[in-house]
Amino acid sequence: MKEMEPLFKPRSVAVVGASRHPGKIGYAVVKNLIASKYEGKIYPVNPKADEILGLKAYPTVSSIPGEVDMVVVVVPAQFVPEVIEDAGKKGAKVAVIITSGFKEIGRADLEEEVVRRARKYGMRVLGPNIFGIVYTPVKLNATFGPSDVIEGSVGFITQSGALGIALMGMTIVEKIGVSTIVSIGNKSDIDDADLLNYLKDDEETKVVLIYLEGVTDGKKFMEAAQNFTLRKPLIVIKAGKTAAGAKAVASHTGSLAGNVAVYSTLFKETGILEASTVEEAFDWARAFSYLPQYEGGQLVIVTNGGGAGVLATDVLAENGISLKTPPEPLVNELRPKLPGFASLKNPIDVTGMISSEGYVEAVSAALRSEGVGAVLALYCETAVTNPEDIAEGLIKEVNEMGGLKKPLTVALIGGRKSYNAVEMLNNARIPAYPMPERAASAMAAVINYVEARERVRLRLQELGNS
């Protein structure tokens, strides 16, 4: 996928429709490129300006003296074809068309003309009707979204512009580091499959999350998804599941939402993990970005509250995961350290009487146990414990282990201190959540991905494609 390289790693970016006025999209894109400390050349293009944000402006792309890899287009729709023509003659390799007013409002003809002109010059097109692209490894933020994106390993692809920008902001608040954020809008040329084919080999991306409204080429998407999930987890939020939602999708990006049952089958056959909500999708992405891969073995729950353990057990069961009796060596290690009425089944209920130190010790014992493959730690705030001390203790133990060697998700349920503790753990790259169901759901995704990947491998082997 060398042809996709200029989209993620352009050596230069020209912004056509760059503006001198704050509040304009053309201003925001140039400002974000500067603020993100983009490592390549930035060329504002505006025939009525000599300088924009301290950078020399040019009247056209073809008038720029240096080479241009990427053209970000923010001029009105009717002018886009001539911009593409000019950029193509200059040798631009990819056009990121932020402009709206194409297929989504019935102007498929105008959109087709843009793509036709781009292909004449071997240029790829992202969009139109998008907010741009981010690729943090080269400090590229060619969007009109937030400028302070956190660098990390989550790839985010979205067919919705406004929602995508909002979720872009959510990654910052939730402190989820991203490798890339790509807005694909109408998908006139570059689509989800193209991006997956590139990102499967991208060392900076550990997991990809897609907000998906519709797929135009099902076979292409299926092949790309299968190849991707053999290497990395792929999470999808599918919009347009109801008749009303499907109608909204058609008017939003001009896509066909398709039959829900067909998509569900497609996801299962390709190893895709389908999230039911945005919150769930981000919870899973956080876990995959922080944790080592699940290598098998028992999942053990350690909790100081029986109710939290029951809620988590229900979520796991709904996701096809059943709990088994903990390994005997672990039980023998914990028994003398716990009250006589503690439950040493699974979940292991260390009771609400346990101290902060005792709780950390129990979780650490489970993490060190050879027969345990993953640990789900649930904590309910009590008067005899301090959640911040528990977070500090867990972070210390994990550091002494040389980092997590097996998956661990944590839920701390309570007041302000518990929320602070969740933040402390996430800052230390230990996935933590304020509710037991969310920690359990994330753990289920981590475990189920391994099984889903194996199903894909066997299926491809049967088809003779391995």
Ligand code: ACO
Given for the second form:
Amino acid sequence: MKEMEPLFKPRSVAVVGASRHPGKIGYAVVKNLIASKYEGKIYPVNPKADEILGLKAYPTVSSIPGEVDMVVVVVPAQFVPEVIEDAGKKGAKVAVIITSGFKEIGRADLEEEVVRRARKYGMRVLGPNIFGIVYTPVKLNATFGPSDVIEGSVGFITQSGALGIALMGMTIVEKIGVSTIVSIGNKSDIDDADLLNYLKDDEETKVVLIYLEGVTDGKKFMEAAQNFTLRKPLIVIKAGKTAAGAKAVASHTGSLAGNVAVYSTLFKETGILEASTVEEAFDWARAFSYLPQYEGGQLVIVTNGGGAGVLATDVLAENGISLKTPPEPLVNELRPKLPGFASLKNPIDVTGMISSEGYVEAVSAALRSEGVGAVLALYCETAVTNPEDIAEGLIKEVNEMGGLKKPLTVALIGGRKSYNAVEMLNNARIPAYPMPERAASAMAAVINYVEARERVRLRLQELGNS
Ligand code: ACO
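Got the form predicted on its own; could you also share the form predicted together with acetyl coenzyme *A (ACO)?
To see the whole picture, the full complex is given below, headed by that same chain.
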């Protein structure tokens, strides 16, 4: 979708309301553009300044000598219409309006005026009432959030600004690499559907996660979502599901939270994976961004603790996934290596007396076994094993396999060393979690996505034939 290109890959960015004062949003945006090593040209715009952060400042967008693709607007609301008019005349293609004080406080008129002026010049509008946009492939960080986001393949679209900024910081700590983070706020023009239509073809984005309060054009969203899920997984956290939550949504971004059942049907029909918490949504996104696609075959759990296996089995069952007896060759391979009281059903319980090497060997055997389509590895820290050795061993095995050929999620449950091991695995792009339910839920999403996508494909085929 060519029209959206300047939003993600602008060749130049003008920041209108670029401030000389640290602590102001207009200062932070310019600083982030510089710190992220944005590859295009940066033009601070401020009639009172000659230079900002070492860059020449211009009094207006129209006075900038070169072409301007994107204007980031950080001036108070009452000045925004005239800034848009000036940027439109200059030929800017997209306005990213950070400023608050529009529809969310009852000033829909001012918001409409801004969009009307932008449309006159064929300019698209992101926002208002947002924290900006990140697109790591071109090192664009036009936000007042953290400057050091990690490059990766998760796309994150958020209707909430403050929560979005906070989660931006969380992705850094959690080492979740992102391709893009888009704050959409009031969605006066560009909405989730426009972004999905662009990101479905974006090679840098493997999965998209949306924090959604409400959609304005249900039909447009549905079409975009189903076209997206045919290509890539789409995870949604729907906020405002209760009557009280819906009321909070109305005063937050001015959206209508809508009927829970309607959204639920819409999500099912379009193949959207609905997460119930933010943590779950990011857990799933991590798994999708690291893992190869599930190609069928049975899921095998390998655990050294019965309880962890039971908890994971429950989560899988709640998500419609039942476990079958592991393939016989795998059972035959493992039996002589395990104590007589080990269970070789599914979950395969290698017992608490297994060594670190023995545990890694069992997981590796499951991964190599034909007929096994996915592996869920659960480990409870004991005094006879070292979780860091286990992480190291698993990383080595996966490297020797030439990378993961089938989905693997891991939970290492225990103390400090287990937490370190989780981090080691995530750094090696093997999705790992500190709790069995989280690893199981991520695996369920990976498996269920394939089924959800098939349902969408069949439904569209039927519609096409009718
Ligand atoms: N063109 C260019 N520059 C201008 C113009 C103009 N027409 N008018 C003013 N400026 C300059 C100012 O001189 C100032 O620069 P200076 O500090 O060097 O003097 C700069 O632009 C900013 O203008 P201020 O009047 O100082 O505005 P301030 O920075 O206080 O506020 C802002 C502007 C941030 C846009 C504010 O109105 C606003 O909307 N804040 C909320 C933003 C927000 O939270 N958005 C949602 C994000 S998500 C979340 O909730 C985290």
